Amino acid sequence: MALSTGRASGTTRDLTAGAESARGRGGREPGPFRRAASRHWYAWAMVAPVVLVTALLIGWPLARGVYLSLTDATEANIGRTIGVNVIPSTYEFVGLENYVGILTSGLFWEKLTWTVVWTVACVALHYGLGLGLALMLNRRVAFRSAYRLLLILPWAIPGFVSAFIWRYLYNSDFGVINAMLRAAGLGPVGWLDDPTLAKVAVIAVNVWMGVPFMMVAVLGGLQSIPGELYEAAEVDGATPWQRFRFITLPGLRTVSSTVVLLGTIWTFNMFPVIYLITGGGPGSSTEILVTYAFREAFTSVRNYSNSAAWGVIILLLLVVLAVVYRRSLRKQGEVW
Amino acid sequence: MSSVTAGTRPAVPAPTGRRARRRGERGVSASILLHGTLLLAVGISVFPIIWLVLTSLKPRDGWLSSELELFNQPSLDNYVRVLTGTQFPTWLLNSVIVAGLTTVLGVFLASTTGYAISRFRFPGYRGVMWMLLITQMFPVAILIVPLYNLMAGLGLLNQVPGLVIAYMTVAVPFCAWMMKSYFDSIPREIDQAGLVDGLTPFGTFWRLILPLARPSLAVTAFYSFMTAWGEVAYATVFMSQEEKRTLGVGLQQFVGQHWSDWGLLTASAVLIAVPAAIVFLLVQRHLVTGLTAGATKS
């Protein structure tokens, strides 16, 4: 403690203050909290800013979001301050009404089905294509670094820029995809006007945006597999498929499990692609849960309570997913 | 290489030479297939970007063409219009400030947190790990309404700090996770040596470990920057004032439901993507190590 720097002790003041008061109450004998504090204060100090900011900016909004989801708050009855006039809130607690309404509506199940299809299709294609490209780039192949550089280029483009690029490419009248179709003697296609095509179109864009990340992550994993394993397998007469099945895939498991979980969460909540390319349309056919909830809260009559209830449901789905996923990893001996 | 005969593969590698390894040696047809596939993939990955650049160089109404034409009187007309006739410079400045602050603060917080969860087993450790994962899952939708109210209450709407703080909640958890993985791959003996030499835990972290973690810091910085640079939802809601808009919000004005100016849009998209791509290409070598260092440690 005597060696502590000024900044460091500044950030831990709250924690150590708690410890002081604990000792004050407890008498001379240092209590368990004080002992823990003196042993771990530097660790706590280092995580404290993140924990505090997260607690304030996620914990509090989360708690309030959950509360809002149990009320009938909309733009019309929520408290506001206009100039000097404070208009008090008049919304009421309605219990689980919002949830019942959502879960019994066909709309929710429709959106959930599409969100699941969207997530599974995107993550499967991300991972499959990423793995395939990584395997190719992991071989000795001429121009390898040039290929790699060009293949990760989409990753370098900010998401909203990509979304706008693709929206232009898909344009029925002036888009290059239809121009190519016309040049090939085929008719133009209204890519974003037909519900099914629009779904294919947004998946294609998300795959284009997401493959580079998977490729780079898998490539890193591949490069960490010791070459001796392959040599030994070859000596034992293993076929290329067997080497892939029994060396490459297990060797990639840690990396794969991490990126697949992250990819699933990111795709499930992928906002810009859908919001900026189709705006959820045509109709609301490409709207996933997140964009729908956003629209509930910020377009026409702002239905805050309903939006919050959608959000809570989305969060619960993801927490369940992560818990199940993590449990299955732990069974395989991965621990974090 | 010329001595390699296509198609003949010894059943057992010759025990004498590493040169006889079969891996990496291919027949001609396999090579063609491999390069063909890679070229196709490169084509798909690069084409939209090339088309964007080509379109931006067309004259004012050049995008209004249903023909396939690569060039058509190339001009910088669109760029001039974007830079002089729109709010683009303001949006750009706002984005640079927001992204810059997010990066600096994000890297600092992510590295201290990452170091703590990499090195110390303290009460609350598991809680912090869970928190970092769960915050990754937070849909914008559930947070955005209460966060909007919170920001309004604190007077942070249409304020740069408000947006920066919101972005940190997105970027820091993932960055802390990455930093932890990287710190895990740095031998603990270095920490111990630092402590023996009389450095505090913070001194060890600051003077010994952080310099070693430079690749991961670069990745973290890049990720934080891109999070802020490319975000749309929070910015759309929090920054409603015209002069406070960031690029992601502003650009939507060029593409409306009934009217779009793809000339303006493509030119500004290039202006936004080029700096991001340059930074990206500088750090991309580290991305692999940064992302997977800890995860692949056997």
The other form holds:
Amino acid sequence: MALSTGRASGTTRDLTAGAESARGRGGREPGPFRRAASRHWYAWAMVAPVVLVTALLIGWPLARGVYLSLTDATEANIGRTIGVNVIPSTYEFVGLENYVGILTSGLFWEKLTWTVVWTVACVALHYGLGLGLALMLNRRVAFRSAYRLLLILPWAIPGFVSAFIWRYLYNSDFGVINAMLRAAGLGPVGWLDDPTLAKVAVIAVNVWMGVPFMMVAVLGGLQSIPGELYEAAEVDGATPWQRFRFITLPGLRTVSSTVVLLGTIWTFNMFPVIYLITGGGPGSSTEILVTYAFREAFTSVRNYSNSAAWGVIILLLLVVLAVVYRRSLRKQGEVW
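Please give the other form, namely the form predicted alone, since only the form predicted together with its partner chain has been shown so far.
Keep in mind that what follows is only the chain, not its partners or any molecules around it.
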């Protein structure tokens, strides 16, 4: 009993000493940040280099871009060095003038409409074709490994290589596609000369490049669904469509929600396909928001402030999309 009392009194003294130490010399309770730093200092020390590098590589360019979007910086008034002469910057702060100019122009809404059409068409075809191929490969078929390898191959090829290959295939005079049409007795088609055909062409290339990722992701989701569910459904007399609707689709919901969001962000910002195949043409008919922002900053008269404003607007659109998408998933009961 005496030993028990001694432990209790010792514990009380330790707690009291710890509380006094935590309050510090000033006698005040430490804040949440100070308590977290003292309790998890090792974790903070491990994470700090990553946070610092991320802040330097992402935070600083982002802050610089936002600042430039509020100025009238162009190729003519930005600071530069020519030989031994150092020319200082003379651009000025103009507030939201660039954003007002962009949002009140018909050009922005034209590019935004095409970007949305491009994104929806590509992601819908990515997911639909990827789901179909994943369902096929999830069955016991001969040469299944070979099929998987061939279907994943487009994903393994670097994007710029795929873009150059398809640019050659679409060539009006020497392209393989037109050669096949001529061999079939049909006339050649100017795939990249007509605005509508050029849009179809770049969508086809992006679908070809993106389907393997969807297929692999969905196939992983299919293989995580317990087979006992299908066996029980078959015993209960469920048709293949009922098994797909009530077992497969709910089982893929988590994977599908993630890959659709990722695919949307990637496709919305898919620069190489548009830039390397059509260059935004003919005219600027296939140019999406991100390629137009690039053209503003790096071609012709370089308008850095306007390009930065376009970039900030693209970022805000994607943030709004991600927030709305996440809220809709949470309403459906998905933890994401």
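Values in this document were obtained by computation on a predicted structure and should not be read as measured data. Residue numbers count along the first chain shown, from 1. Basically, rigid core = biggest C-alpha set you can superpose within 1.5 Å across the two forms.
> Once the two forms are fit on the core, has Gly283 moved its CA by at least 2 Å between these two forms?
Moves: no, less than 2 Å.
> Is there a C-alpha shift of 2 Å or more at Trp41 between these two forms once the rigid core is superposed?
Where the cores coincide, Trp41 still shows a C-alpha shift between these two forms that is 2 Å or more.
> Cα of Val50: shift between these two forms in Å, core-fitted?
Reported C-alpha shift between these two forms: 2.4 Å at Val50.
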